[in-house]
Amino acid sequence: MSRLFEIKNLSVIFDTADGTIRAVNNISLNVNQGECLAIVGESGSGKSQTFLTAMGLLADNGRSSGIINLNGSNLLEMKRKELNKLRGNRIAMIFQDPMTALTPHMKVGEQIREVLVHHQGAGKKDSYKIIKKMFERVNIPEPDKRMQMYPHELSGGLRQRVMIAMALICKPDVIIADEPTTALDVTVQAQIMDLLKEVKTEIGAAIILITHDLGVVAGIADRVAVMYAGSVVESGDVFEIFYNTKHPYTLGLLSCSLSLDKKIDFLEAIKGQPPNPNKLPNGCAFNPRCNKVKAICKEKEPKLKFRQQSHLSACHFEFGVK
């Protein structure tokens, strides 16, 4: 397989009237061409904030550094009209809230229509076909009458279809899935997940997930990584972050999570709350709210390093699932 999408060294920082905040704290992750990179946390960890910056969507008092590479050419060193013509042919973001992020006064069909035509250079006969062929593609009913109309007249589900069909209309080699299945029934979300399955597999795409959901991860990803405060805690394939993990934090989250393959009696919450981005304390972000706590953990900043071939995790100490 061939590295798609590369991010090297990202920070991502943001003045406000409190301070300076850093959402994303030089962070490395790669994902491949056909491969599922799953990126999970708590809300408030820099999950979103890092693929907004990579789509060239960071908020006016934000500021970005480091590399994020697709297919070699650095993102942040594009000229908003070079990335324009990357962003919805060669990398598209299916948003979590497909009602905000679809334009309210144009009908769905038309909207898609806009990207055939800047991507491709589509005519109308033409591009309608394309549209129909790829709302049938993604189980939207009756694509003729569904095409001409507006995102306040689709259920929920139809609408996330809709974000999709228009992510996958170009073919990109990068889907960025930012929650895609939020708000949605878990019939419809088991519907969703087994349609990025197959885009994976026959176009070849590489897919981001970001998600809190570990259930939807153990079904889709290849890889995982976790993020906390801002930084990845932890990374490694799918088996081993669910079966042999490495950090505190991970195992915090997949104990409050359920399982059907072993008895739960309850579920154990994470004690405490995300800290305060722009007030993080010293040595480990995760300190105050982690049950294996040390005195080194409270005084000095874990590195990520290897803890075997391809797994890494930032904890001062070595936990595994008993």
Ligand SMILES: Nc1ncnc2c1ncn2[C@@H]1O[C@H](COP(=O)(O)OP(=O)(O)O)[C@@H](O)[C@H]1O
Second form
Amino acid sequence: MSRLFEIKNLSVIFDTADGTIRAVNNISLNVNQGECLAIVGESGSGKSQTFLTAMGLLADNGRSSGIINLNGSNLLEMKRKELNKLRGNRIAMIFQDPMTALTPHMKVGEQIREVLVHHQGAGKKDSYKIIKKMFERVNIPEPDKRMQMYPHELSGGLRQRVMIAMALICKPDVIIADEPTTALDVTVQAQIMDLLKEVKTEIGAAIILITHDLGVVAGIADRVAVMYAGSVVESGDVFEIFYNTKHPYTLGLLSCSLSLDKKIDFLEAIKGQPPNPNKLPNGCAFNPRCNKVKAICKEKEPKLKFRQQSHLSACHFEFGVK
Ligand SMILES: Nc1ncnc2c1ncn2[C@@H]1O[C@H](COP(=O)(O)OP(=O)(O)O)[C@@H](O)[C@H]1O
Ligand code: SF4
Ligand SMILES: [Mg+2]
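Provide the structure of the form predicted together with the ligand, given the form predicted alone shown above.
And the full complex, kicking off with our chain again.
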């Protein structure tokens, strides 16, 4: 049986005046129905570009190679018209800033109605009922009134709920949420994460949650893939990632995560900045920042290897938190 959503050997390259930028380096990931895969890593690690590529939204100076299968069909080989049929319908994306995804001069109800008419051929009366029900589901108060509002008339939290409603409206197979709570204040962040947890169990879609904060994935993710400098450096079951961490970078991310308890007090925060993708260090890309670095790390690139069943790590050594 083929996976619901599967990335195989994906690379994404950008041509710039300063040379070639390798934003994503030969990564493979998959997610099944009803599952939540979290993609975690600092800013610039290639998380967004991986999934923008899947949505056919790569910038003009970008090129990709590899395979991205949705229900067995390769999205990277699809004609624009075929991809448009799937986007918003079978695969939907929620962005950090809903203002970039919503049309400013259109009432939010109308924008969602367009999606319903385009993908499902729904009539005016039916669409209204479906949208009202969805607004109620995502806890938008006074749905009739909100439908008639323009994006700028809504608070950040409500705009994000509108985006989630739009993503859910056609009951897609895959929902990609790219830092969906980063722009919101802490209380609203928690409400939006709770909403995503609820819809995950309700609609049975696969959810891909992209975040720089490993702390937010506990309680929602089934599996986690940690990205650094365009590569997956560790992946596995969420419990394994938290309690049997193998990669020094993931250990560093854990120590940065405020929501974790004192158990990991002994971990050290990661020093320095992620590397410039057009000047990656030799050997292990993490070596200039790694507190466990040895001579071999500066010479040889570690490959992603199985450490335990379904738990992969790309490090020359085997570390563990027990
Ligand atoms: N159009 C572009 N041209 C050149 N480089 C780009 C372009 N878009 C993204 N990048 C680079 O690709 C890398 C990965 O970016 P991104 O996927 O957005 O990171 P993340 O989402 O993990 O923060 C970054 O170094 C970013 O600067
Ligand atoms: S290969 Fe070396 S530098 Fe890279 S994470 Fe492992 S110990 Fe650190
Ligand atoms: Mg991003």
